[in-house]
Amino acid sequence: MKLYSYFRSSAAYRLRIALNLKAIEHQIQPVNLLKGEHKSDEYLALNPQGLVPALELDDGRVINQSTAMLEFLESQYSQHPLLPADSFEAAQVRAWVNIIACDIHPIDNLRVLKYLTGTLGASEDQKTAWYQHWITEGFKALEPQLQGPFCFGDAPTLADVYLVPQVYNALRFETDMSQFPKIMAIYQHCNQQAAFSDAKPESQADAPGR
């Protein structure tokens, strides 16, 4: 299995903290964005968005969305559940993700940043707080759902997977946290667990400096 990944993707991230949970052996590809790679003909033919990450699995075919990636993994690999088996809670933990998913990583990803300050001429600190706005709105409604140490108790889940990266991209952005205690004792504890840790941007062979 091969992953396409980006050192500073937080959905490759999510997709490195899953693989490694699950231990599963893979491979991770580096894709440089800023070199363009992403849009190289090679790539395009594995994703036609251009995006990372993309899953290249053991026969060839290709899974693209991060989402759609970890269901898969979730369907194919028993070990270490990252949904509960009661179908309720996994409502609700797919539910919690999706709003990182869906309502957060969407509007506060490169693509939309460049946008507003390329296309749309926005200066840099309305762009941060662009960010900061979002990104506190959506862990506003995180923060009261959350029971500890990981999201959903004591075994990470889907939650912890999406939560770590935007917590981590948060902070790059320098967003005020102090208002998430709970949110920011997870990050914590998560990264303390090795799935976590190596999962990190300035842990990959693509991060600068390595």
Second form
Protein chains: 2
Amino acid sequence: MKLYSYFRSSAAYRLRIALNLKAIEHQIQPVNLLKGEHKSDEYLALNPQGLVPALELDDGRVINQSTAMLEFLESQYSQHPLLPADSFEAAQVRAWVNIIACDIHPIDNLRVLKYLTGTLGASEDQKTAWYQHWITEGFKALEPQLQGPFCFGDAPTLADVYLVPQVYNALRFETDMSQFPKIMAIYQHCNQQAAFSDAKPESQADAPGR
Amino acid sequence: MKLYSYFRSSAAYRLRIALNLKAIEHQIQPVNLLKGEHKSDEYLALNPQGLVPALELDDGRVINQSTAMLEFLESQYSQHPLLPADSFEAAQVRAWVNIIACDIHPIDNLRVLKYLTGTLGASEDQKTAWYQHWITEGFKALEPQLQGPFCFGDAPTLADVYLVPQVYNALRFETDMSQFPKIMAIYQHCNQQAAFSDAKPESQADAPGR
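Which structure goes with the form predicted together with another copy of the chain, now that we have seen the form predicted alone?
First the chain shown before, then all remaining chains and molecules of the complex.
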């Protein structure tokens, strides 16, 4: 399969981790957002929203939206399960994941930040405060639920797949992470695994300076 | 099971529809957000984020986050499936649902609107324009994918469960829906079914004037 990716897209980063964890053979096709490649007719035919990532299956069919892609991979590739077999335990992981997927990530999305500074005339400082605020609110809800060494025990789950890109962004925007020691310990533990470190933005073929 | 609900919460509205569609026996326990009942110690023990809804199972275990609840119900109650049996088709429904669950709803959430008008000092007009902007952007992505008479054909799926509360909110905030004829036709078709109309905010025991 082929993942349409941008090195810094955290939704693409989730997919890169999951594909590595499940050892699913795949290619990564970079889409250069700065050059507007996501708005090309060719890309819009794959993803009408013009969003990265998109996942093209070997038969040419395409799945959009990272959560839908991850649920699809989980249902089709049983190796290294990313959700517990028990439905209630799976619901606990999904609830945790949704705090990142719904309550943090979309509110800090680039298009929202552009609306803030553009249409609403917010300053750079106000934008940064906004960014950090929603991460901090979300992480406050997540931190008490964590076990270790991974989010839900001894093996990575979807929770780690979502957490690592979100922490990466938090650090990039200089969020104070000192109040989240469990999150930071898990982040560092994950990044000792090749599945996670190979998926980092700076490890991608389209990262600057590579 | 017991659904902790607030009549106007659109995430609770999703659950009310799904429980009705699947004909799962349940009680609805109102949580009065205006009286701050969601911040009581009793409620925070159920949902540490203080968010509505929460789903309490018969054995007392609790699931939070509407998407996690709906996936749980789908996995445990096979009657009236809300996702297609085929994994790729299910991914198409989940991708569609995620445009509402991630790209519209969280950005228009009350706590975000409060940050806009409070911390950022946005006017009421700016708040309304923000609200309508994210609905309109999301609906533009959804409208072309719709079939009818329900979102994905002849029976309601998770897509309809998410769509109806989002349209309800759009109308409440006087969003121009004339550019979305397929969405409006599906909204009206859904509301002819008791599972949907019984779940409406104004049909709830905690709605004002009842």
